[in-house]
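Given as structure tokens, the chain that follows is alone and in the form predicted on its own.
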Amino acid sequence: MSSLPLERLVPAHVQGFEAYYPSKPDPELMRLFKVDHLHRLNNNENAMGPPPEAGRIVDGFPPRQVPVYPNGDCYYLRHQLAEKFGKTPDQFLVGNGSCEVITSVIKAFCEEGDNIITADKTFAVYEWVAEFSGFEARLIPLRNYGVDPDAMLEAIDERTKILFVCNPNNPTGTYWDTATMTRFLDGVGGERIVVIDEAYFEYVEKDDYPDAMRLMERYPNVIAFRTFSKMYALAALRIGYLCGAPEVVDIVRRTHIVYSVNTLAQAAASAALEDDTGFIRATRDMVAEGKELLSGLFDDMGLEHVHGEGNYMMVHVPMSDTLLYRKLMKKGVMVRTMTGFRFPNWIRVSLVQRPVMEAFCQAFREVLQK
């Protein structure tokens, strides 16, 4: 029998894309690495839970529902997101995950010849889908581990579609202010799309951080990225939204997924968004007391270390980065490696409940100081 050409059916660009493969589920590594518990600080997740109200709609959620399609375009939520934003319904779009709206933001706008331009260490799924669409990704290195708006100006050319910027920066917390944003967008010009994706928004408390949601009132190119995975704790149900002008999301509406968001995670997101306030002050608070445990840890052990906004820091190790992880790993702390993220050497840790965190303080110790 002879084999499937595939060298023939398969685009230079696709053969060329190096595949990523997540991590074993927990059960499993649990086993491999032979712990009884397992402390998840290597995907930015909130410890605490969705909040209650969300919680609740999980925990009830009927059976006789699991027959029935979804609403394919999330109308109640929708609906809900204009009231609490002062926009209309049709200049949302949800999708399976943030994953899935950049992918639909680079299929709408982008054809063969055409780049995206983003950083060169930042959330990497831009980069991915450009490149696995068969786009040039033009990555820019970041400066004192901010994302460079002046390079990425220069970076563009007039095949320009897309330019994304992580606000803060995942991994390095860093993030553009107002005045530092609105430069860029002047410079940009209304010619090209701008995606500021706000995934880490509701962590943010810096009077000067910019709302993209107010932007987009006067730069109709930028598009907000927000998601339920991080602050509300949905990251299970994969959902997550873009906001832009009417005219930019009927656009990019073409190139979506419809029916790609399930009843349960609708129904929790929106639920999640009903009286938030005390729950994302709560969250902020834990995250808060471990920035401040894990910054003394660090500077005690002499390690440089990077953090800002957002629920997770980043430190540099004396040693492999993959090999500490292992080391944790039989401690029951598992924490991301950020070799993949191009820093060598650096893990990424989420910040939770003071319990866990000490309980890292003291793996991290005692794995460095052996």
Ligand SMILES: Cc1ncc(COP(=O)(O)O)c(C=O)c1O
The other form holds:
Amino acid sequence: MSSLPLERLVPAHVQGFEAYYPSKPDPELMRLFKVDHLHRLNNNENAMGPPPEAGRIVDGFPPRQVPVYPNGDCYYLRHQLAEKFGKTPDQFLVGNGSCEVITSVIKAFCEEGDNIITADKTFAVYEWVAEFSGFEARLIPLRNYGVDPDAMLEAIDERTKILFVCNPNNPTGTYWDTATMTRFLDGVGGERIVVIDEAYFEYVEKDDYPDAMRLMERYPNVIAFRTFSKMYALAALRIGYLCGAPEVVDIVRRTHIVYSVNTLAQAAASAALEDDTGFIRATRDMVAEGKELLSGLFDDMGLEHVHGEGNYMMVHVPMSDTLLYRKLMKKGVMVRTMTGFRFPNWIRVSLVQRPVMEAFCQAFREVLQK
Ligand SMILES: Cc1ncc(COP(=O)(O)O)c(C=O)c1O
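For comparison with the form predicted on its own, would you give the structure of this protein in the form predicted in complex with this ligand?
Below is the entire complex, every chain and molecule, led by the chain shown above.
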């Protein structure tokens, strides 16, 4: 028995926080569910694989670079991002996935008694980092599956430091158009930080979709998040970044771990940004086709479903989502259960190549029509 006085050692906000256990590695799952393949439709990954040049960088990574630390603050990549987006290199901070930059931003601005505001059904890491760091996360219910700007504004008080808007929203795919976003930013005023998480930016083709990197020129309290995990298919390498006004990024840099982004990730991300092979177009077409196929299936079966932008859609299922997950796993199909996202008995499905979508449709029908 441990004699560690954990009650005394561990802050109350950590004691009260429930750890998140990610799923087991694929080989373990395949053994458990007795299948010889697994279609991963649970994490909004881009099943096309990375852009060709990024793939070549990964294939050719020289072992002699392995003993050498990476560049500590992604020097070349930040210069490249600056060039691409018409900014300066000091406006970028690159992290071990954009999850890491979420942590850096919250650490940079929040202290005891502060709160952050976000939606109740959105990417959960903003809420988790705030709570396990001892800050209140105010969770605003969605309206018609969309993030509710007015209710978020109403929740602001003098201790609100950061508002997180996931645009488009994961998991519902809804987005705020430019008019909604600017009205919201005007409502917030310039005295608190607004993070606009654009993890799915490259999937959106709507003319009225606002670009946070442009908005920050008028609203210097805006921080944009982007990632290489989604469109650019580099999730295994863990690389994402933020962009903001130089004085804002200078603050966040103080709380950001240096050397957290490995050399291969930096090089592959750099190659992905340069891609001119039509990779993004091909991915968008694949997603559009998947959306059409699955919408047809869900309509056919009379099931409520929600989708918008992004490479995923959600469907309300007439059984427990965890039971459905297990039944689909036995057929080699892995989806995301949504009870944990506060959408009980919904699942989220990533949109990938047609043969896999067809395998999903078949498995889904078989399981639900039994
Ligand atoms: C909205 C949103 N933001 C951030 C992330 C995290 O991305 P990264 O892999 O860069 O940490 C995800 C991943 O699912 C996401 O959906």
